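Here you get one chain, nothing else, as structure tokens; it is the form predicted on its own.
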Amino acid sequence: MNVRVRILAAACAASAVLAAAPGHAQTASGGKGGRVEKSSFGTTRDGLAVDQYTLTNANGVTAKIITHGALLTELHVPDRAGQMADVVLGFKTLDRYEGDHPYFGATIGRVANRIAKGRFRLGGQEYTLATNNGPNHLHGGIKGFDKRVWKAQPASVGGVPAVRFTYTSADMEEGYPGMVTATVTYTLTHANELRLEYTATTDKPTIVNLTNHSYFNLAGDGQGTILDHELTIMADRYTPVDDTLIPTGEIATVRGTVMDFNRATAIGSRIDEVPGPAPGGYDHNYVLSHGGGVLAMSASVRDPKSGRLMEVLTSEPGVQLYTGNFLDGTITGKAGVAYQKHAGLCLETQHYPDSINRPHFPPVVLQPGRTFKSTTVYRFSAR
């Protein structure tokens, strides 16, 4: 039996606001059997209400996203026998997301990944950011986009359930110049693809690099490690890193090395041979062969036991492969199981780390009057 699951999002065209009382769900039809449900997910420590939006398509595929961090909390897709499982790591309650965790499911900004020593120059001025990852700046700082409460508006595009999240970041928030308005739209189509579309605009020159930080385990949340998952990345080159995981500036070949995933390879088959400071795993940016700028196939990962396959398409020039190296059993997830090392993997589609300090890397500067646009699609099937 071959089950095809896809998740696709399109830009919002027509919208219908759901006004739900706290603690109660309200449903809007997405057409053709799809629906959007809004419910309360709790209140932050600062007293802000957080909502959860549940997107369901005609096939029963379900994605759940909360306004805290525009964060994907659940994603239920079928295996080769049609059995559903939640394939992303995370928590059941808001207080866990407000606590210390490794960015489960979050929208990352203003700049994803690392900036060396938390410093960059733009327009002749030097800016200093928080160093929240050793000597470096990581994922937007102390209170990046992943820790903000976004506004949300459900929408239907051609009868497809979708929700659009918007956040306005103040000038000099976390040390970044310019007031930036960012959006991310999640859509779940009846063709079963999940497409995340990002935009951002600014009133001053600034830097922007947005991504999603979901941890995937295609066997299901809490179902062991991803070491037997078979990974393919369409990239002939990658960016080696120093002892603090900052790119050295070199763009090196993957050919003949443990970094080569041009053919489907079990993640655990060579993981102990990975060079660099990552503790027994991958935490590296791959230079995608398609070069970015157009939506193209970039990676795929398959769990041989369940048969679930996830294909990743993106318009970004790079993808960061992270194999959950810092998970150590101290965090317990939705299924009541402690997340051990390699319990999930991330494929973070993005511009390269520290691009602002490397002129030969794809640029991350956003100017007033221009719009940052990025699209990533997660496509699921089973065989």
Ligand code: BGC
Contents of the next structure:
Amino acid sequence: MNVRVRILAAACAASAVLAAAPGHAQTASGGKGGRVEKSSFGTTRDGLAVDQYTLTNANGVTAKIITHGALLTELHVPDRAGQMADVVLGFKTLDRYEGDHPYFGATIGRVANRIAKGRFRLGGQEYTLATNNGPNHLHGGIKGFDKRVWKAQPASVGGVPAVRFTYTSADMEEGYPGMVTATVTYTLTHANELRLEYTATTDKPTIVNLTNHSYFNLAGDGQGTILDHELTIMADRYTPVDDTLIPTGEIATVRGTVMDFNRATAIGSRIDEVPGPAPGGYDHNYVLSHGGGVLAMSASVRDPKSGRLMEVLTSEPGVQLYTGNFLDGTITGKAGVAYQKHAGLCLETQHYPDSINRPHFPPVVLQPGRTFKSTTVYRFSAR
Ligand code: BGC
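Just the form predicted on its own so far, so send over the form predicted in complex with this ligand.
Below is the entire complex, every chain and molecule, led by the chain shown above.
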């Protein structure tokens, strides 16, 4: 990897940009503020340069995001003794991210989650998308937002490190109508929150549902499974699915079932009883009790051994709990450890799966002249 590094924003400077000559590294005084550093993460098979942005806050917490997939590659947060660990699964090199992998850390779009049979109607017209997950369309198709190289721009304000990624998706790309411009801004606050703010606009009616697909393991990447993590999801209801993981349309209560996480519960304690197809585990959309629209507390996960706690706030109406059921030891990650089943968990804040075919689900249609907006915060502490 090219070691040329540019410190892009530092201390209390708002988006201060220090350009470095090739082969040079430049530093700027850090003070008590955060900083943004840019380095090369390699070149795609198509010859596109990919950069990595490292956000560091005043507490030494760091988040690394690459322009390929606007994808979170590393996130280092302290445990109750102040010991840092990288709590997201992923790879060290670009070639691994370009290859086959289950969306580690990526920004997902144009429409996250599944669309039944890859079909939907909009404005009286039928659209057909790739069926890249059994009979269904998943996570934006063959070459979704997760496999595109985004433009990046430092976006720090008042010493709080941030970077904004932008991608313009052509009309009919992956079968979706309308040219869409999407942005995702990652901000690492001094309160140890990683804040993700999404926007999207379009020139024709289309559908949009953006999320982040990080796999978290609060014990650290490669440190076993998440089965002992204690999970809370503030949701009284969820959307049951068929054998292909498409919602049946029912909105069912979680009360008295293994789906209920209203009280902190070890993920593994009931995982074998979760209804659904092999390989077993949670892979379900929860209907958040706050209803969406405003940023609100939605879920939390705690690793009892390290004490690391992650709270999830979102303005989205739903969250997909996915417990890494399809990980089977065939992928080796950053730490050189093979990812076994349940090596990480995803909390994908989102509109519900297959919403475009379910008029009673919150709508995912985006009209020209309107701006899709969504915010999710992952807040870290330890106790
Ligand atoms: C889906 C899973 C899928 C995983 C990786 C999740 O969002 O719900 O079914 O296996 O993504 O592709």
